[in-house]
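Here you get one chain, nothing else, as structure tokens; it is the form predicted alone.
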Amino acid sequence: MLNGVILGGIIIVDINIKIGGEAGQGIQTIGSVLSRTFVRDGFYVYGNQFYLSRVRGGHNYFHIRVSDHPIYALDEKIDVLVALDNQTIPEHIEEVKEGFVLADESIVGDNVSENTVSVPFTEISKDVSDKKLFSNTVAVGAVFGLLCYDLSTLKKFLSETFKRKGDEVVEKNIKAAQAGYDYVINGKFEGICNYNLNPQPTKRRILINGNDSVGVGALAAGVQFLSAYPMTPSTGVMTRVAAHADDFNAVVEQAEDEIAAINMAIGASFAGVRAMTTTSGGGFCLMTEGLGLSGITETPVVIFLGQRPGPATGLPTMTEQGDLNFVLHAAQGEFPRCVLAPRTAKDAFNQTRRAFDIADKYQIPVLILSDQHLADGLFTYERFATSDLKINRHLLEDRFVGSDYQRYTITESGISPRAIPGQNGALVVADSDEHNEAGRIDQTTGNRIRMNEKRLRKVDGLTDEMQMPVIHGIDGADISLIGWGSTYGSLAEAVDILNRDEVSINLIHFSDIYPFSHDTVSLLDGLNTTICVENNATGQFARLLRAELGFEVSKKMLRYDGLPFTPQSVIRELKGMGVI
């Protein structure tokens, strides 16, 4: 048997292997050595965890989607349930239709079926080591066994893995994949091998989540300074900056609280030099007013926000997109401001190193929108192209700066000429009052309209440059499916089946959220029946489409149970509707 599907009289690969139990059982582990083994062997993997707010315990699973093709989504069909705890198997089961639940003796329990393939990971653990430290490495061979895999990689990967760990370890792991593998294709299940999955000459692919393309992105964007309070599902991003900020001359500093991390961002920006911070949605709250005062002293600042269900402490470590209305209102006042959304890990990276471009060149915060979703997900990419890329600080020469200069010089674009406190001897004079063009105080009404019309001209210029979505499938389509930020995956694969089935549907997928493109109110007036995706309860997005463009789409599609979409579950909900 092959899992897969047929495409054109081509057969892809499409396997889906779950790990399930509790926190501290090493499911991650589990989850990433399998991910990255078949990873080095040129498959594509897409991955993703639930979790959930607590150090132990619990039922935690991590979720891996095995491909030959590019994949961004999680299928519901599970293929290889691997069982840690009592509670994976129930759980689970009703999502393993044709394939097998591998557990150890001791989980099984009632649970034994002609697809249950108990291993006794323990004991196994034990013969080869004398611990039962190498359980679940016992569980990762178990699983290529009962896949058919070649263990040649999955050994070379653990010799690496463990190589600090000295040579008795590399050799203990080794053994216990292998002891594992042979329980399973040798032993008790011989014969029950009946996957045909085997490595695929290719160059080396990453393998990358959301939080780890946003730190490479602002390091290839020239991030000098990031300081942030810890806070899931965002922290992922200061702790890769800090992996390499020696390597990047960049400082990574752990505020306080959300209030000092983002006034200390504003600070670095001020003083010359590329700043972002990073948070989720309560942290954002406290940073508001420090949003406002890079609003009206005209200092870029990127931030970055994982959103999480809320309001408060929410659902911490699961997914929506419910701080949209929240980040384009957020802060009193008016005043310019970009909000962008990543659609897949690739983008996050692209879109980090556009959004510190926009916040230099126009002089304002620049909001990355992100969420768990996207943050934990794991894509498969060849290596990101960073040979052709540029950075421009969009500052003003030293031979355009005199003893006159003034910070907030009227200009026609209302982009003021930007120069670094210190340089060439001028005086760069900044005030959270509203001020003059030289930065002083200045209440008077003249003054006040001159200076509040100067900042928001930045919008015409910012509005030009604005990428429009995304379509995804047929053109003209009878129906269009409209989605912003993390959704891209699963939308993209629905239409992708749904266009198999001659279901004539597409996508229009947004990543440049606020403000939109000139030309996007065309695009959607063509459209004909519409329905926004979103997983918020409301339909933020739809509401923005509206107030904005003064477009009403025909229908929301809308998730708020702190998990994403799959494609599975946006065509049961089309079928439900009767779209379909």
Given for the second form:
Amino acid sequence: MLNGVILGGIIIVDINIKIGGEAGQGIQTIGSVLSRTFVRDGFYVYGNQFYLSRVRGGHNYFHIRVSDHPIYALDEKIDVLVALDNQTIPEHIEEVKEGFVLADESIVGDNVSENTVSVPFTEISKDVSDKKLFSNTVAVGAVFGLLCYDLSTLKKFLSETFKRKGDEVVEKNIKAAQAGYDYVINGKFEGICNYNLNPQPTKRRILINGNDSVGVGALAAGVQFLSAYPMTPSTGVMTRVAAHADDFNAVVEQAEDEIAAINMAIGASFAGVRAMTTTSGGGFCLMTEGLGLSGITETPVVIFLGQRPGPATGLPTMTEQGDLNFVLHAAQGEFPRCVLAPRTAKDAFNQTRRAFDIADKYQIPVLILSDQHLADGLFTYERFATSDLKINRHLLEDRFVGSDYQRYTITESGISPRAIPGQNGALVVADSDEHNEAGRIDQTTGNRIRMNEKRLRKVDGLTDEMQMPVIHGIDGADISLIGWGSTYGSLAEAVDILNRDEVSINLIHFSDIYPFSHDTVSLLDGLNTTICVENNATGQFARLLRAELGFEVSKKMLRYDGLPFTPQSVIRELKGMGVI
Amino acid sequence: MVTMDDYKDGETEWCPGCGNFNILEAVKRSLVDLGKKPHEVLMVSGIGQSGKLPHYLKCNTFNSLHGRTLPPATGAKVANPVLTVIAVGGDGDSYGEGGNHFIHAIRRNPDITLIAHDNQIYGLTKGQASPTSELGMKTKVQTHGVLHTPFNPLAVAISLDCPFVARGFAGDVDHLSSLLSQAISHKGFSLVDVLQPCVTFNKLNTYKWYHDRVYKMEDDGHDPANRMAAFEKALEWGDRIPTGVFYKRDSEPFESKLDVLKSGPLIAKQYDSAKLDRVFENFS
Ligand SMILES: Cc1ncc(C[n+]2csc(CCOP(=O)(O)OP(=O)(O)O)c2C)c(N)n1
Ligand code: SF4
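Form predicted alone already given; the form predicted together with its partner chain follows:
Now the full complex is given, and it begins with the chain already shown.
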């Protein structure tokens, strides 16, 4: 049996594996070993995890999808379900139509069926090592057995991973994987191969999630100071930057709270380095005054916000695009800001670099608006090109800094030449009160108008730099989905599937959220039926389109159960709406 | 040579007779005594009458938010440890709105001097109680008198093992400027709590009230190396109020512990994108 879609004579590999279990059982390890082995063998993997807010127990799962073509979303059907806890089978069996379930005997219980393969993970592990420690590796081996998939890459991967723990650990892991593999191959399916998956030699690809990509993007942008207070789902960015901070001459400081986090970053930026902070909605609530401080002192700062459903503590480990209105309006007063919402991990890398450039050029706060779905989403890519990356700090050169330097010199672009404290003997005076060109408090009305206008003039230049949405699918379609941020993968795939079925539909997808690029209105005005698709209950992006551009979408498709869209869920909804 | 004139700037907006004038004078004197040039100094302040002090000084200034004096000061110090960073705030700013930062800045221990203008009242917002107001002190808000135990910044700082803890009095500029010079020169976080009469709103803790009570601990032979003695002195308040250095110890500041800063300030490091290749090894 071959698994996948047949497209114009080409067979596209498309295998979905789900590993379910309690927190602490090692689901992530299994998922990561499987995905990385496939990626090394030339496949494209997209993965994501669904977890509850607890360190042990509860039902969590890790979903990976393997293809020989680039993929950016999960499918709803499962080919292999690995059950490590009693909840996995009842909760996910409906999704396993033509696939198989791999589980320990103790878990299979009464759920025996043709498609259930019970593998004594723990017993095999004990045979290999006297301990249950290797049962996860047995499970990985069993998955590969079911797929009749060559173990050589896995073995190499295990040797590399456990090298530091010594030869014995490496050997036992390899043995455990082989034993799991043999158990399946020689048992129920002796002589039968259910899938046909052949490694495809390629250049080394990478498997990277949204948060790591933001972290690497920040390093690529030359971030030297990151202060943050941990909060799911943003913490991964902080961890990634911390992992490489020494190498990149950067300092990562865990602040006492989010207020300190953003204010420290602003202080570091004022003194001359690229600085950022990372948080989620609740933490950003605490940062809002600091956001305004960046606004009025014109100190660049990059704020990464990983959205999760609110209000307050909400659903800590789930996903939502519910904070758009908030980031657009956070902090009192009026000042320019920029909001970027990456679509994919690669976009997250690029947008993060851009965020620092924009922040420096316009001396404003720039927000990177992500969410749990992108934060934890694993994407496969060729390595990002990095050799010729350059950064421009937009700082005054020494020779232009004199003793008469004024931090807030009024200019036509609204951007004042920026020096850093002490540079060439200059003094830099910045103030959170309204101030004059020299940075001194000035409450006169004339000054207020001049300074406010100066700051707001920056929006003109900023707007020129904003990028247009991408158009995915056929041109001039009858129906256009409009989306933003992390929904890209699911929406693009929904469009692909529907285009294949000859439905006239495309996707207009935004990553530059605020301000909009100049030509956005004319693009939108040329569309037919428009459906704004968002992971929130009130259609915040649709409202932004109306408020900023006077554009009214035809319909909205909103999902707010804490889960991301899937291509299938989008298609179902479109059918439900009667538009296709 | 640095002179007082080098630091001269701006018209002040404080009430005549306010203790802040003397604090400003003491700051200038100590910076001149230490030979610091204005461009080598960064003053970070919060919001309050106290927070205006940097505006009357010629040096680098970052006037931040109410209570947020220490976080930006810390960020700036890490980015460029070459700067002499001085944080200025009121008692509301430093111990009320910024209380959490006060505690954690001491724990973090950047080489910053905090000058807390302790007038036991909110000046800029016109006379409400501050965390250090006396029990029973009546204001338009605390109509039944202050009910909360006053915050003891010195005892808190000593209990957190803050490397330099001192109290000055705005009525004694010579002594105060000598304390400030010691604090600025001392490595690590230094606290100088300054008794500052607010002649407009605090009718209780007046110049005379202080003059009748303050004394210099060094005259009593206090040993600032003795933490327990320092703690005892910090609890002394009433007929006699100690000033001077309560406690000091050697410490390694936060930024000195950061390996990446050993080879120079962050602002002087070169950008090198070539290192990214190694980062990608983690993902393949
Ligand atoms: C977040 C915030 N809350 C309140 C205020 C209003 N405010 C300004 S100064 C101040 C207190 C001033 O008292 P203190 O810090 O003791 O300084 P002083 O004026 O006495 O020197 C307050 C409450 C503010 N600016 N910001
Ligand atoms: S209100 Fe008090 S603290 Fe403020 S300037 Fe007047 S006397 Fe000084």
